[in-house]
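Okay, so here's just one chain, in structure tokens, the form predicted on its own.
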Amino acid sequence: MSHLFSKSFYSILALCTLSLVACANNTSEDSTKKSETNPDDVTLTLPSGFKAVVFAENLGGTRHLTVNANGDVYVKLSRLKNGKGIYRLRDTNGDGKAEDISGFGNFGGTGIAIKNGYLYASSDEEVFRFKLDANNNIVNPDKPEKVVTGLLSRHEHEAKAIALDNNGNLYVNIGAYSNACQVDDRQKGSPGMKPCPILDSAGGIWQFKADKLNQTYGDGTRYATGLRNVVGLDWNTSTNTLFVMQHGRDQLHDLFPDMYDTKQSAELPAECMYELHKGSNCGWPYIYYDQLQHKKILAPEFGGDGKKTGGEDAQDPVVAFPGHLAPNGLLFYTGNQFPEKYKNGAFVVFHGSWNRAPEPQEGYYVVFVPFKDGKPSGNWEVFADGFSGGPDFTASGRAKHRPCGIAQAPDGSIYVSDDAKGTIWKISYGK
């Protein structure tokens, strides 16, 4: 577990007493910041030599978002907006900003991405794609092809994140409709089931093939299990492998307070992030990963008392963030355009939380982690802050931005979206 937070990180954490955000700058290689302010209710906060522009606004529930080889960025919407889930942002004159937005698409949801000369976008049930031709352009917006259909959806972790490697293969998230898979979903005490049969149908990612038409579960196969729910996850070109971030359990001391304090729930457990093979097991239901101690723990629904360790055949994560920061965003930075630290390192997007009352919520930025020979090399530190408006929005959860989806464009400059107004903003260096 080298790569982990180290000791002498939770020391300055126990100093810290307005936010994460503090810590992180305590730790950062580059501490020099400066701010943008864009759009004009926010102020955002980025190292030395970025700066940050509002490509796009006022577009609804932005969730993951792709750039094609000319430029042009896609965004998927959670909910329709103007009958359209799905907009092109074309930027005409070169100032980073989008002034050709055109919608289509007639469904909503989270994910979206371009391989191979298709868009590939999702709703909560199913997996599209879309043809691109010569010249970049959509053939056909009305009429998709439907590459996957009848994914489980029951309203409780519904978001279909999507990736794809090189090799022809789909990765869709199907998240776990519990939270611990209790007897009694989220109730006090109720002891947990086991086996889990959740397992069978959610709670893992399952790999599909990207070329292959009305595909349904029985034609995929479950990659990893033991994930609650993933929605950043990213193909890192570099290990040939996938990464998740898993969003952790909640409610330790709601459901078992004779074991939980109410500040031991709010950190607890963590948001990991794991490096993803065929047959991975992460782990969920049956034990979390605790950041404090370093630790598999084994959950309270099944036998745990917040000591028990766990899951010796579940694997460790590679790194283990604060709880409850809710990840919705991954990107392995592979563009020539900022420092040389941030090559083939790990942006993570947490969109911010809402129950670690009664603690400060926490969260609402973006967060850079280094890497090199495919491993995470240091501690991480927060890229990209300010999205909720300051301290005090971030500390009630009243956040006027919640960043959620991140891209790379061609000349190696960054988009990340909001899902709370519609913002989106681009993040390039030395220009």
Second form
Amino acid sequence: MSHLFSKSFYSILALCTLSLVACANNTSEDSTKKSETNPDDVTLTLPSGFKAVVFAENLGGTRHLTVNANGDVYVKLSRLKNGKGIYRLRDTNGDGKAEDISGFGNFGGTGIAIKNGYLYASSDEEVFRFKLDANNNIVNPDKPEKVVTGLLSRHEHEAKAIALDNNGNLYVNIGAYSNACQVDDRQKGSPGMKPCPILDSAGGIWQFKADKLNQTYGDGTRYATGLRNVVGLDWNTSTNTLFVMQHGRDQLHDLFPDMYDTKQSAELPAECMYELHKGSNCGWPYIYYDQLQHKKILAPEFGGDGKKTGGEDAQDPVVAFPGHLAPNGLLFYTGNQFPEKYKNGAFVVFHGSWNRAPEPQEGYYVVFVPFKDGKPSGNWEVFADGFSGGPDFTASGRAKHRPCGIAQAPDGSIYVSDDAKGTIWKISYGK
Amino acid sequence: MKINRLLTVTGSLFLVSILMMSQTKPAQNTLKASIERGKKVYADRCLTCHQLDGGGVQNMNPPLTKTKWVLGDKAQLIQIVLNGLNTGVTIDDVEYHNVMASHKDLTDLQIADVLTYVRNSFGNKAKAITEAEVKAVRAKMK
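Could I see the form predicted in complex with the partner chain next, after the form predicted on its own?
Full assembly next; the chain just shown is listed first.
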């Protein structure tokens, strides 16, 4: 009996041990699988026929990006990661993912662009350029040339987004270090300053020579003024003009609770697309654009009440989007890969709002605006969505990814960066 | 032996805390009222930037959750509300650089309430800030 007992006891023990081992094996397999999958993985939703693949991830605060003629992607980091401020991402085997990732540049920032054999990149005070050789390598990654220096950066709207035209000019956003040019920034009851002294050195787009070194304010021209802050901008080669996306003012309700409720404050003012010419004035800080009334409204700091119009000398936007979505990227599509409707149209990357609280946040997507003959030819539509991780992540503002930069590849695909986690997606059609 | 000691210690702690609770009951009521009032001030003045959950906004507005700025030196925290902040702060290796306005137009009690609310919300647990403490910091600044 005792023999029998001990025999069955041992069999059971053996079975238990086996199943434990099996379980342990299963667990380790599962955990391996999980570790290969990024817990922040999201699935982007795109129009039919498009697909998105993760080109690279976990790169840090990846802001704007640009693609060289050979397909190399250069992306600017907001701040240094492992001492580097720019990554070169190279897909060496054509699988749509970057295998060869190398870093250089000892400054953080936002702007990056390639023109005439140079890679231009900006910090929050300066613009540098690196020469590219015939083999598409950076000649001297440790010693860039300084193109522009001494630009204002005062803790607000400091990103110096850049664009270049085909005429040897470099355009630099110098954002206003203020919300609405009050005597005391963002302080309830503080009046607006008229004229706004900030506009002398910020709150606009400055034009510099692309090939002249060590330029500063005196060497440049204030190309356009009355722009609170621009992060997304692109030279439109079909109109031969600069298009910009303005970040509209914040806090209408906080500062003027008697004039604006939280819902109006979440929706207003519009995030505006402007087409600029030399001498353009877009009206900040004196007015804002109300996309619901389709009017330029006098800012409350300057005597406005939410209804009085103003800014007769200020130009109207080309497109007016809902408030606070934070347009950080702009690209006019010139590729041949996407369907015909996308040709010469605009992709706008919305970083996502924060200034809509306590109302739900919004944005974290890429939209498309069709263009014909240099003007919008239809309503804008959401092109790529799902960066945030879902409606709850969007509403709370705790988005998993925040799309920021956009660039077109030689094959007509586009790349979109995310500065929350450092993911780069490649979006292609029909392959 | 060890378990016995542990039990004794836990037991006495329990007793002490019961005693403390009964003694601090009026103070707790005051605390609760202050938090309630502070919540309203937070909604009017702080929520847009620091958000409903106190988590702030990436690279712009610092979180108010479990940071030394909120849980540490009371005088420094009061000063920030009175003066605003335009130098930016770095928390856990992330820079936050948006401008914070001065809120010196709030009363001493409103500032005490809102800071007490913040120090006892979003997972924070710290001592209340009193009207007298705000008054003292404000007086020094003049």
